[in-house]
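Starting off, we have a lone chain in the form predicted alone, written out as structure tokens.
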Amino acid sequence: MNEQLKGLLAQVSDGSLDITQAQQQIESLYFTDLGHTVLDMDRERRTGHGEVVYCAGKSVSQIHDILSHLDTSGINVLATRLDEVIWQQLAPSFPHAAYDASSRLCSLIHTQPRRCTKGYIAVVSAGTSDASVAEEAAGTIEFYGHEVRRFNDVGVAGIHRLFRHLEEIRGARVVITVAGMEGALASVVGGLVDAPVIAVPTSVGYGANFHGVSALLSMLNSCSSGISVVNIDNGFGAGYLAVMMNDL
């Protein structure tokens, strides 16, 4: 980007354009705007982190077109909550993208992310239902160049499983946790690890769970310290939200 910006500004000093045609080319640097969409050019290099497009809600016709511009950018790009369907009619358009059906998380790497090397992130879910929304979490941390340990299926109806676990756990860096029922899997993990802990409430569970509502209620009034929750199946968000705890 600072690169870009010299030379057009050398571009302009010499004479060889003009300071309308500038301002269009440094607006292009920034957003591009695709008539239904307006694309976030500058949000890496703002923020660190690459480009998030959200696709649930939008047409197939949309997601190419703001996969294909942002691809032909060279910029990384992280797709979520694309349908395998639907990705069935992209893929032909990016054969060198990658694509999870679990997570529906899709990713086009251009540049190889900064390999973070501080320490791991665990990701600790209660149930195989919750693995959608695990996986979410983790291959958002794998795409910004971190360790990702998965510890699924260790939820409190049989927390004998989780303790088989523990040591490794306690070693990472930033710990998430994955639940829906009563969500209580946050709680038992925050009294048990020096970390802190990203509780994530899924929808999972019978009807008084409220599709999410009762978890997301249960973990923000956990009683351990050093919890914080995101929103109901937000996967995404909480791998996000570890990647900048663990860049610390």
Given for the second form:
Number of protein chains: 8
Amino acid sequence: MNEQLKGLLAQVSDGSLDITQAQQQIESLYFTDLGHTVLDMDRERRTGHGEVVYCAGKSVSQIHDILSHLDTSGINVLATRLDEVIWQQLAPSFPHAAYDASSRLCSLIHTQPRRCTKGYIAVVSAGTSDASVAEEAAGTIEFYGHEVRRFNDVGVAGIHRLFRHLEEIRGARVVITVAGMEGALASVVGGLVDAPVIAVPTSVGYGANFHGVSALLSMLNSCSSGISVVNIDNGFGAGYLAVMMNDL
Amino acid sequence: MNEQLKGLLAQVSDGSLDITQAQQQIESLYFTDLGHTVLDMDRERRTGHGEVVYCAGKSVSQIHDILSHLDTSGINVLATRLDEVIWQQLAPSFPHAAYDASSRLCSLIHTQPRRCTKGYIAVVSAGTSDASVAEEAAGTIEFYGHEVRRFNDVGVAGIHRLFRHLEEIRGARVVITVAGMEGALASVVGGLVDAPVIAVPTSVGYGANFHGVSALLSMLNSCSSGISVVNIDNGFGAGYLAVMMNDL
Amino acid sequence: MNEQLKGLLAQVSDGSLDITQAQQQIESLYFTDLGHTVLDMDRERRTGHGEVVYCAGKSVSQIHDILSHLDTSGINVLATRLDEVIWQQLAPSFPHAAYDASSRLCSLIHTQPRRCTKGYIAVVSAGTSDASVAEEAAGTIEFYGHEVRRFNDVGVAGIHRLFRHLEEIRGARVVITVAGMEGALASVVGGLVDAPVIAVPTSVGYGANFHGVSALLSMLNSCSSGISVVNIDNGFGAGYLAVMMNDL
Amino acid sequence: MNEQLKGLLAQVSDGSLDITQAQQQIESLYFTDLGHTVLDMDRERRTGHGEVVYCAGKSVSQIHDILSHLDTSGINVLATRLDEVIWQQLAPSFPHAAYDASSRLCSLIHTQPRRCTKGYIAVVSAGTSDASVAEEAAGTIEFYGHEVRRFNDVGVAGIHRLFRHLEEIRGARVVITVAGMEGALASVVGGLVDAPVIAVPTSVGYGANFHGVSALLSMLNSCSSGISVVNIDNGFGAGYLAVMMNDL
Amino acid sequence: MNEQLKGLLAQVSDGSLDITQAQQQIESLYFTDLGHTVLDMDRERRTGHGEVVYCAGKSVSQIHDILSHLDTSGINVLATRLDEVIWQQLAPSFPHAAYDASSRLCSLIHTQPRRCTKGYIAVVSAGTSDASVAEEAAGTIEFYGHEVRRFNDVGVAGIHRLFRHLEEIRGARVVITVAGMEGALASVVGGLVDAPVIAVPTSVGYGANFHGVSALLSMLNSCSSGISVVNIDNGFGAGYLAVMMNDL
Amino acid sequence: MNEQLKGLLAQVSDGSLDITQAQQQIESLYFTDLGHTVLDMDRERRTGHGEVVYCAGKSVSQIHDILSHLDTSGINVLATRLDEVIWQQLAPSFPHAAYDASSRLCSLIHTQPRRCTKGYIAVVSAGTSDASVAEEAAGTIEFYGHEVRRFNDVGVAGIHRLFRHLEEIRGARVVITVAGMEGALASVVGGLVDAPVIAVPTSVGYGANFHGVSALLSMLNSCSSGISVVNIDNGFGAGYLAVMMNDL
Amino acid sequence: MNEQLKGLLAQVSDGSLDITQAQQQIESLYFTDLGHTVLDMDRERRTGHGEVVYCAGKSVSQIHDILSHLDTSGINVLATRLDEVIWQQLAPSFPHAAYDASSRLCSLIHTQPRRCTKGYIAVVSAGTSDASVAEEAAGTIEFYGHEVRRFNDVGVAGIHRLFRHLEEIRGARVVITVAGMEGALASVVGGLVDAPVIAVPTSVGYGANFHGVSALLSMLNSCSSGISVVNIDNGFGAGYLAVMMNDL
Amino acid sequence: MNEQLKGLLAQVSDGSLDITQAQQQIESLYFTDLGHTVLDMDRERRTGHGEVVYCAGKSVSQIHDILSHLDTSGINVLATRLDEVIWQQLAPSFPHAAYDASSRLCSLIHTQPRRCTKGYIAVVSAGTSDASVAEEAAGTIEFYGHEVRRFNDVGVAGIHRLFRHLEEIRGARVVITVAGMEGALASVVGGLVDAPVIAVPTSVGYGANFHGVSALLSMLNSCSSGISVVNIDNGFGAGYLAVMMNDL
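For comparison with the form predicted alone, produce the structure of the form predicted together with a further copy of the same chain.
Every chain and every other molecule in the complex is listed next, the one we just looked at coming first.
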């Protein structure tokens, strides 16, 4: 958009645009205020990353407004936490979108993101039920043009399942571990790899897991070094952070 | 004591002991009421196990009363949670006792317990700081005449330390795992052995370990089967239960 | 499967099977990777125990895949936490399965498990509402070929109900106690029997029971020795562990 | 004090006391404002009960002021939560006081309370370590002139210890149960007696007892009816309430 | 039933009933074991109180079995926590029952309970939304033949509403206070009356009330004496206990 | 109503109204007791503020009674927490009411409130999902006749969005900040303005936000001075308090 | 300091001060960076309020540095949470300071603050043990030149103590309530006054008060309107906020 | 150590070392088992990083053993959580060590670590009291040979303090934020920089900060992306992870 700004300033300079109008047009290069939501229209240019829309807690019409505005501005968008029942109301308006019900991710791509060629990110998950959170991480990584490798159902109850893939996991530059219940996978992986590990506790389990608290505390108190933790079920946050790290 | 009871009844029968006195003497074969504490004088005969005295929260003079009474009755006693500073006041009265400051166990042995020959119990602990709880379990097992093998500082942060001993741990009939922080050791061991696993969370750690809650929740939510849990830092409870299992 | 492995190796040895194919076929004796789930195909041979599938959090199609694969491989399967509404979609595919709506257990038996003849396991539950968790434990024990005896609605509010059955409970080699609300049953039973006691807190109750936390804490803090605890409502875990103990 | 009020009003009536002075003197029959504390000088006349001073969190000099003022006014006083180290500084000023270090109660008696003759109150406690809280309840009951019977160390781990005293406990009009750890005593006693039961959780225990929370939740969720609960370690509150009930 | 027992023993004595049959018939005077539930058939004779059935967590058919059995035995029954949707399935079988949807109480009365003439019990509730819990207490009291007076919507936000009724509340022998949110009503009433106060926290409120925890803690920590607490929303428990107290 | 009271007293004085009738009529100027609810009929005269009805937990018919009674008495009413599905049953009876589904506020205005002219109140909210709570605050402020300015979706993740409006926010006499998740907005705003700040945590978020606890704790522990906190999602409480402050 | 800035700019303008030096000198009008702490040197001029130093967690030497620097700059300082044992090491360096051990406040006054003449602030506290927190609030208010009136030991257990002072409390423009235990005082006062109420929970109490959580939750869930809450024991925060309100 | 291994194997090969001895000597290249602790002697060679010893919970003699063994093996060691009072007993044995009382770090350097030249890591802390945790992070980073820049006392209560340093913070490749109380600094910094942010909650604060829980939850729920969290007060963990990231 730098070019757009330059053009506007040139118009101001030659008097073809008055200052009040210029102010509005310049501001709209950066923000759009929809009333309920203030959109950042400049992130993609600044960071090379598309815009992310967190859909939980927003009404169908709010999500529609936001996606439409970004979409018609030609900005890549990743919608997260978009429940299938809500998506079904939105889908007709966004025929070119890619939606995945398990991860609840929806992406609208206008420009293919530049590929990151530094190496791959491993997403390692403990049980079948953790897979949707793992997929939220993996889908986010792909949205940003990084390579991801998935290792599902390799929890520590049968540690040989993990060891089958150990060399490939060790080859990753960044590792995401996704686990519910007691979340021991993070500590075990953290003790086996030399890469930074992002731990995602999930709410998978019952009773004294307290909707993910057991895995969360487990991961925060890991005896392995090089581990940090994101919120319960926050696959997107882990994927986004992994991309930032892999870009280093 | 059966012989004692038989003798008393014989005296009643031949009239040499009146009924009121007989009642008192019979009852004292089973109970001694010290006012603050009611002692079970018959457990050793019934179960073959000595008596256990939990010392936390008792005054020095209460502990002294209890130990003296049992000791002079010739009953094996295991005192638990006996802090060193309190023991130092008691030690002169019990010169034949064996005290260990790390586990805070004190044993007074009159009759060597019968040796259990069915196999050994493994006590596996994660870090150096967990060793005193592990030792409470191990000392308890030895008090009851069972064989114990100790595996210290084999936490999952360096899982090869555990694997060095895996065959020997797998050889145990019952396994106790002792771990603080995230307590992942229990799940990993549970996934590797076929024996029942007793998990002891410890309060080792800081911050979001909440004095052992993180390890406790971890162990309760273990993805491995065959694991059950005792209270935080309850090495005695784990040891006692392991003995019951090993006696099966 | 040892025989199958021997046969494959013989084929490799006489050159009738090339190494790459042999590797795949040998590995499939042990694992099957369904993408979302990695199945252990060898447990029954190793441990004599059938495979267990935890169904909560898995989709209908995932459960269908897993059960089908194990079933066609002739492996005994116990599906746990299988809600009736999900089972109704699966039932037509598994006409030979036995399903119980109260315990949410479903078993597919190909080979009758060897009977354990060492003695019986007692499952003692406090109230009518605890019965479904108790039944999950009892059904698990039967799946593994052990004898179980059920004692329902014998909570401590009317302790004579428990005492009516005391001798029979004392005859068990292992005792499971199942209780919600204040979970006092575990301590009372623990004080009355000499067998190891597995305590299962249930989420039965309301208000300050916090979905089972009151019973859980009660059981972890039991003043009786020889008690260990599994997760809230974890009838399966208790049953499985009781089987391991009874096999000692 | 009614007589004092009548006298003052007579003086006002005959003009020998002006209204402003009368107002002050009448008010002082009811309140004394020490600045930091407002004393109720009339409770004993109104309710027949002496005044209670909760000492925790008050400075030595504040306690001294309060006790002195009440004492010189001839009011019976019960000081609670008075730690021995603080009492030792106060003792010289109150040579006629009775202090008990275990319950931390101190009583200053001027007029013997009228004896309640309706029956006795039972105070039943689980373990040796619960005795100081039980004694706070028992001492409170005696301060108010009611009969109390103590049953110590009769917890459910050895339920025969409780049954030895069952008839005497059943004879009480009100029962107080005092227990830490899992607090099961309250439910068991509640199921065995027909009197109202006041349950006092204590902070006795360690680990997952969370300073009395386990016993508190246990008692709040009791499956027995006729039980209510006071704060953790609140022996005074239980004793005071038992007296109110026994006075019905 | 004493007469029934006497008759049976007479039959045994004259040989018209053999011992095995006698044993069964005598036992059935006391217990009925429905498989899922063990009924106490003798409580009404022993205590003068009808039987109570807690319906939450029981299936429709279990409740039906229990109510039918007691009802046909001519025992007064109070069913608690009986949701309207479940009641509608049961109602045709119990045409003589009285059901109240707000308190979820259902009573089947065969013999009018003896009236307690010692005085009335006050049920004081804070807000309109607390009324269903208050009504559970009040209905329970009436089931047992005691007089109850209701004081609704008199919370401390407008304390004059409480003061309007103060004299009548002070006239009660026992006071129940029912309040959600911050539960201050219990302390205020406790400071104003001389009767024992049973505090019932309710789950009314939102946010940091944590489903009744705020009111529960408030009541446990009351600065007023003479207050004890039952579980959150436990109107029945409060009513039952108040009856026990009022019977003193 | 003063005039009404004067008239009644005049009638009493001239004997045209007897004392019993007068008492009832005078009391009804102040209270109306609907059985389930006690209405304050005099607040508007005393405080200049209309009456507020909290609808959560009340039945449709209870709300109908309350609104009708106040409405026909000509009192301004603000109904809060009135869910849309309940409102749809009430709407036909109150055609002149203004209802807003997002904030769940419904107002019935008879007399326009006097306008407060001292300045405006700023309502600053963090994310799109916090807007309904913010609107509850804003609508409350308007109901009381104060000026409010709304600043939505200005959370600290993009702090420039906040800074765009900083001068206008600094111009407010009182500032309300509404935020879920980590609630950092309150501290940041608190550090930037000199006005008192009322912080409203919302339940927006997931996982370790624990339904608003994270934002609540954040706000209670703010490092900025001049901040106080209301209950989670309590937009009404914040708006009401802001009005009280702005009236100073 | 405006004058100082003007002088410096004049020097820059006439060339007598070079730009680099000017930059440093201008910045030092606003900040002083002590390495461990960055002091705001301009607050007093901007807001008319002295600087506040929170001492908990700071070392003696850090506190000494900060107080010295501010003191020698002629800025009024209020040090909070300054424990007596630390103060005794600092006192010789600050002979003109006023220290109060109960509230742990220390003030160094150079310029008397302008008196606020709008009215007084009431500080109402529940028990003797709450007085130090109340005094922290009161001392803060006085530091800022506002009038405060103290009402100590007027908790709801004896509500007549509160009512003695009701008119004077109602006369305040802002009311602070300070209470531990169940914190009911806030709701009762909130229902009786029309001024905004700042509620300060204290950690006074024991057991289930959880170091102030019971009072905190009580106050957050108050059924009275117009109440907001600060952190547990945060007397300073309440005092500071009351001053901001009273300045409106 | 590769060379050492090669030499040993050569000796085995030429028969000068028998196999049993060789096994022991080879193993000791990797592990040293001190009984209480198993040391990893090979980490420095494998990872280029020295060994870390966590000292909390270890006895003076255990720490002495560990440090001595590593030190005499010429391995760089970083001891963490080494309290000053313990260090004073150890200092005479390690005259070449560098100890810092604030961060409780002690380093013994034999070989200077290779300098990382990729850029610097920023450590940004909120208040003076957070500095010791920040210094633990910073000292760790320096131990590993990376450049660190410290920004202390720049919390959001005075956000201009942070903005003074914004450009320099934005220049870092990895940012660590250290904050107690409400921990808002992490979200604000996370919204302002494009680098990955490691958030360290500290236990600084009081009351409802619950020893760091408020900051922990704040950081886990941050509305800014690119943030992950380590345990409360875990400065070492943050520093170690930052080094791993900066090495990418």
